[in-house]
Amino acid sequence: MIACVAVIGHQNNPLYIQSFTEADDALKLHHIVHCSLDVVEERVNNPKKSGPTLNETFLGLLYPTENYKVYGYLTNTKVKFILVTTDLDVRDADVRNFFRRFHAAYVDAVSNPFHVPGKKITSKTFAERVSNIVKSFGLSSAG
């Protein structure tokens, strides 16, 4: 199950964070997302040590915690997508598919002429699309 998704700007400013658990976990998930930015920076700045090439946008598993696994994705514009999941046996293909769909929803949201680049994403349509993507991720990994 997906616990949290986040869009982080190229200056490490949060553009969108949505948790899908109880309100008590929201602060902890925000902390996990914030901590994952260090891992993303390390992988981007030291590509030889971590494996993926510079053209690879999917960063893979950033780090596991006791209860969560954190995955990352980096767009060409240096916007970071973070996925926190409670499933400990998630396939990379499912995560890649999630990020591909999430990226498409993000592109549609920031292509809105009323969206100010670099500001928080407040679109209700984007939030609904993200919610649908998250629900479909849970179904695809269970079956």
Contents of the next structure:
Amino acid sequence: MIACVAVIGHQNNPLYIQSFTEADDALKLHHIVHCSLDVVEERVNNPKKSGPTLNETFLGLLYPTENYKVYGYLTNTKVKFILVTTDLDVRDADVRNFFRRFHAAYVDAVSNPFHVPGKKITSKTFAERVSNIVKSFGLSSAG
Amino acid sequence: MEPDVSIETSCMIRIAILPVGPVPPRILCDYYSMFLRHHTISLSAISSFYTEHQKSPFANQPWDNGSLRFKFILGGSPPSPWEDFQSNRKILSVIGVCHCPSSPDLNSIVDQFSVACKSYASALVTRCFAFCPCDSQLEDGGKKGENLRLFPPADRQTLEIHLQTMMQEIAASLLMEFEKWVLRAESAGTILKTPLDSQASLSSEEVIKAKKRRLARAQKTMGDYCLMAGSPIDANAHYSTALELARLTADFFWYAGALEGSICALLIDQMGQKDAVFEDEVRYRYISVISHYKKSFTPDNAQRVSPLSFELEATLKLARFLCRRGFTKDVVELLTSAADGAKSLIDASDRLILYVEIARLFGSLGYQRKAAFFSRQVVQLYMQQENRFAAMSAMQVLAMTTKAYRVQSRASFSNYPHSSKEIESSHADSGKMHHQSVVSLFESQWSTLQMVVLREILLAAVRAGDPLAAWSAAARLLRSYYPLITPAGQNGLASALTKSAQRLPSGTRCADPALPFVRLYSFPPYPCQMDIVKRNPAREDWWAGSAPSGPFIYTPFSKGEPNDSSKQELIWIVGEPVQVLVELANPCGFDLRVDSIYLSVHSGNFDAFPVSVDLLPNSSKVITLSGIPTSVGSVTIPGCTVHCFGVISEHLFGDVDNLLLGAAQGLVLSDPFRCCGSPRPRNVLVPNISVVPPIPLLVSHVVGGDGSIVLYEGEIRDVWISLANAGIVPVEQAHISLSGKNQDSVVSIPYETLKSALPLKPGAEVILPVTLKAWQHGPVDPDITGGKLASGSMGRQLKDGSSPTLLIHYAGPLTDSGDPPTKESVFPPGRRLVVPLHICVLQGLSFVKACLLSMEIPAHVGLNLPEPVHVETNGSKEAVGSKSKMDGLLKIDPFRGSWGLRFLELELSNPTDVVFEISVSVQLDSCEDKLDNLSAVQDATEYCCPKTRIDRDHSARVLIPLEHFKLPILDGSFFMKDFQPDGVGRNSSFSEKNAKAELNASIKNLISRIKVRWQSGRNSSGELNMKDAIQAALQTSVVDVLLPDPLTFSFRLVRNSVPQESDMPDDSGHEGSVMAYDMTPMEVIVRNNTKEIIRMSLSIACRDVAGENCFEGTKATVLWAGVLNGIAMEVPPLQESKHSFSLHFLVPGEYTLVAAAVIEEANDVLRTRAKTDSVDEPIFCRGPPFHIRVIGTA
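Now show me the form predicted together with its partner chain, since the one above was the form predicted on its own.
Complete assembly follows, chain above in first position.
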């Protein structure tokens, strides 16, 4: 199950953070997302170590933490997508697929002429679409 | 668990350093730092102190390149229960530090030290170092026990060499002790236990196994000692044995320990090598260590003790090793698993140490956020301890995290001293933002996390009793996150600020500003009374070109001069107060009291005046901050110094500008000014402010009050304007000019008075009389509203647009005597003083209408001819207007009549509430001049009508006789068309135009000679401007008024002889009367007023009272002698001709004689005068009627 998704701007500013857990652990998830930026930065700054996936937008598993796994995705505009999931065995393909759809949703959201780049994404449509993607991620991994 | 562990920790010898006797903390620190340098003593250096007592067990001691490593435990520590397991945990040596000046008795020092050493049972070598002993102590000290070492007072370098020697001695002693210990252990064997070993285990174990196990443990311990002795090869040999034995006895815990030791030995042996195979080896072995520690976990004593901490320590050791080699990914994995293990740790302080280490390792990996996250875990553990020291530690740890969360205090910026420079430069190119601040703006969006951190800092600071840190945290929290804090929370923060400030000494400064938000609003220009004008010394009018010449900001002619460069210049003057407007905003829900706020200027040439302000909740306020420049130079104002919530802090304009910029881009939560209802941010250009030496300052006031000058329309009054030099420099140049509307209302300006008053010394005063004349009052003056608009945009124009303004440009001496002549190029500027003349024009007398009246009273026929009007003023007694007779009434000579006399009647009304007196005067000079330039005396001749008084709310009519304006000659100069022969037809349009112009000129001339003056009260007087009205009234009949008839007719009686005249002296009483039944000789005199000869046919008629012709008809009552009809006459130009005749009246009574003539061959002049165009039409001239009284024979 996806605990949290986040969009982080190129200046490491949060553009969108949404948790999908029942519990009141928003702060904790914020911390996890915030900390994951370290790994993203490290991967971006030392592309050699991240291996052959130089041109890959999908950053893979950023780090496992106590109950969560954190995956990252970096767009060409240095916008980061962070996925925090509680599933301990997740297929990479599922995550890739999730990020691809999430990226599409993000592109549509920022293509809105009323969206100011750099501002937080407040679009309801985007939120709805993201929650659909999140739900379907749960389904596909279950099935 | 222990902090700061690494693989090499196993080979370090622990030395406790204890203060003995009182040692001042700072000196103790100094001593400690001296020790810390000697953490590694090479074996080669200690050989001189080393004596081999027996065969050394360390066979492979590397004497040439090996070394002993010390780990100093400052202040000592209690013994660890795991000493047996890891020998490096033992305190193997104790060094006492004594500061002799503060503890004079060496004996007590020795005693105290030996007492202190008792608690360190494991110590093999003890020494007490006494620093700075006096001479007596030096003498004395020699006798004391071998443990006391005195350090004679010396310079630092000597002392350090001395200390180094001592440390080498200690190292040698330790080495010898280790040898002894190893030899003894080999022979005797020791029982080594850990808390992990259950009490019951020994009895239940098989004896053999227990023995083997003991052997393994002994071997392991010997390996430890070898390692500490700097002999890794020996250590490795012992460890190999220990590993073998431990593996056989399944003593996993000790196995892991021995393995750790062997890795350390390997590391020491391979010191300095970088080898992938070696690294893999270390990693592989350490993973095995960790797994063996895991294996040694026994559930039966898990409640009491657990090998988990050793497992985690091993993890950290490996992580540190890999971190140094740059295996980020492995380190992260290790650390993550270590963090996971933290939950199983029983001891809170173990967990604390673990988190500290994790945070440190993440930090050294460059994972700032992770490090910050674990630092916060540390903080939470500290805060659970609920004591002040833990809170202080928590605060310090949090302070380290602030950078990662971008909430750091400004005081923590390493480059804070330079930041003021940056601010200056950022002001210079305002609008550009620093990259740093942009990033911090972006990162400030992690508000959820940031607020938590700041709140924790606040809590920790409060608990730690650090009011300044608490204040700073609360200030940052309130300032940055007020939109996310409830009003109650805001109030809580405000009270936290106040409470913290109460515990601080007054005048405490904090680098972090709290509220309010302060932004630059504007630099108000000097008021127009003090306006500074650049001086152009090359020109006489040095002020020209420096002031805006019109209402237009942009003029196409001032090209090439960039607009902003002139805008950004601001000149301040030493000693003259200046003002800067700033806007304060309090976006929070409580009343904010700013105890004092003043401009903060770092250049030191500005005295700022503090003010205090109260701000209501959610309000903003523009306030004026003032100050005085104190010395010449430039001034930069980076911000304001604010004393609020009991603490002084500096609020930089640049920070707020960045904040507002961020708010505009949606990066920051909220714009504090906007949410207070303040309008959109203005783009304030920060000018370059330069301070110049003093220049004079003129202060003006109108003598008798600075209020409006109330004038009635047309009133003329003198106003005295006093100029005083309030500066400290004399005024050497001054010039007055006029500007604004209605400039012609200023009749005279005393240029000379001002010039003669120069130079105006400081404190001197000059009074300038200015004569004003009020203009016409308009019912609705559109200029006033227009002027107001203009003043709004211009900022420095007059309030009342319709009043004129005196501009006084003045300046001090060209070169300042104090300045060196090298600065000649810079001239001190001048100033412009704007003296608005607040003229308020009231409606005065109002003109109702003007009309031309004619009054016709026939003349009497007398002995003398009536004098022509134009010569009457020449002092003749009949003169109507002569001054001698002028006592207020118009008198009409009965023998002249008033035929053709016109009056201009002016109707005036007085709508005001004062009384006006009107006097009309007519100037006659020009008339005389035209005639014959009789005398210059007459130039000033004025004809004055009596005064007319008009009460309030009444109207009155004033009559002005106009007969004095008749021209004496009717000639062509009046009608221009006569100058052109046959010009009637051809050039009529042109000549008509000319004629009209000429006519208008003469009307103007006429009108300008009529002056209507008024007086009201004692000091109000003026003149009515009614030229237009008069002109309108005269327009139609001006020709009649101005021009004489071509012919003038007059009658007179002819007395034949002088005796006859003397016989009838009584006749003089009724002169001009005629006796009935008597032949009366008479003359008709025809005067030609033109310059041409006129031929005519003259006829004379006489009528009685009833108007019947008396000469003809059946009832003719007058007989006559001579010719009365069709008399052909020729009158030469400007001459008179007489025609005599006699009349015999039959009936007494009143008769009227009228002469008339038909002009023959009339020229154009006459025709025009007669207003006829046709050549054929006869021109008929009729004289005025003359009355003749016929007295019957009594």
